[in-house]
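First, one chain by itself in structure tokens, the form predicted alone.
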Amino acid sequence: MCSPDFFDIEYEINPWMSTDNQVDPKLAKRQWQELYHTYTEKLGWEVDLVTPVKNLPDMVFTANGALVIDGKVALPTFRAPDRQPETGHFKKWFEDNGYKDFLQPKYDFEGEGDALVWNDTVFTGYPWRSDKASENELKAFFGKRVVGLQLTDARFYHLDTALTIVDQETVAIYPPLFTDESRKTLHELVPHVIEASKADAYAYGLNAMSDGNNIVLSDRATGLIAQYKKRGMSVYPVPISEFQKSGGGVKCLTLELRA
């Protein structure tokens, strides 16, 4: 993770930004830390942070900061230009760490905003800030089955606004945020596709962190948090308002590292 410490809006690059529309730092700060909280204390998961560098404020959403799997790190080829200057800052912190195995990919790639891992398959979303062409360097890379999925609505920009691993056997996604081939290829691979409603979809709720048991999602996606808790998961809602003002929530604010 990384501390909200430089995060507001300083340029409009998804539907969601505004420059008119700006962040509450205090809150944004207040949200941040009861994640931090969640994650740590409730959950006891060993999170480390990234430091925060001025005028990079989307280096708070470190998920687009890499997608790291048996310790190789691909790097993010981000498609702004805004967020171009955050991948030089995260190479050095996974150099500073041991990390040694690097891809920086050739085409466009964000990192885990485009990139699920589900058991040994890696779920890659476009058109919108990743290429499809990037799928073929990351499956060379990681020697796993990659599996693109067509986005339809470019206020679900990352895959990862779109659909939730939530474990072994299941997903959740929105089902009109894909193309149909898309759609179809989800319930040919996973057991079990939770739908999301379209309210739980805008209130950035696919965008949840699971270990299959534990999931945290944003506070305002009751209905995902009903059907979680029917399942007998452990539900964690927590507000994620002042960074989905960015386009952001829990999973955008989290990296998953896989050692």
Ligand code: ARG
The other form holds:
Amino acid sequence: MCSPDFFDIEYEINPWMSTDNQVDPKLAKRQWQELYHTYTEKLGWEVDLVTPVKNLPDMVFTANGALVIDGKVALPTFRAPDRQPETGHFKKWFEDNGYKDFLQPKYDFEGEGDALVWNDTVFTGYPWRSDKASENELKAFFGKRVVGLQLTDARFYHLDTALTIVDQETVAIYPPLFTDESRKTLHELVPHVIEASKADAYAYGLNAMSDGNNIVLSDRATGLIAQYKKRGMSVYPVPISEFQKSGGGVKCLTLELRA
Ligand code: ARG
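Form predicted alone done; form predicted in complex with the named molecule now:
And the full complex, kicking off with our chain again.
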């Protein structure tokens, strides 16, 4: 994770962002701390921190900082020019922490924001912020099956805003956010596909972190919260209003380090 010390809206690179709709820095800090506290204290998850950098307000969204599988690191090749300087800072963190195997994709690829790992498969999202062509680079680098999913709505521009990996047999989606073909692919591959309501999708409830038993998500996604509870999961609702002004939520604020 990355503390929101320099988080604000300095440019507009997705439909949620407006320089006229500024974040409340104190509230953003409180919300971020609540997420950090939920991970570390309530769930006992280990969290490392990358140092925030002035004038890189979106560095707080570490999901875009890489995709890490088996200790191998695919760095982001940001489509958004404003975010391109982040890559070097993320790379430095990985180097300082002993990671050695890097891929710098030739095609646009915005890290875990557009690449969600489900068992031995990586689901990738396009076309808004990552190129479909980056799929082959990821396939060759990680040696995993990579399945591209086409997103339909600019407000849900990263895959992690439209799809949650819930457990080894389950994902959650808001169906209209995918083309018919991509939705069909998901149903063919994944045994259980939970459907979120439009309201929950717009509350960024799909931008969630799950370990299969525990799930952390936006406190306004009341329908999903009820569905997860009914499945017997432990649910941790958190406020994310300030980050949603930038088009981000729980998952965007979190990068998973897989060994
Ligand atoms: N303002 C950021 C951007 O548009 C938000 C990133 C959200 N990250 C994510 N993984 N969906 O790039």
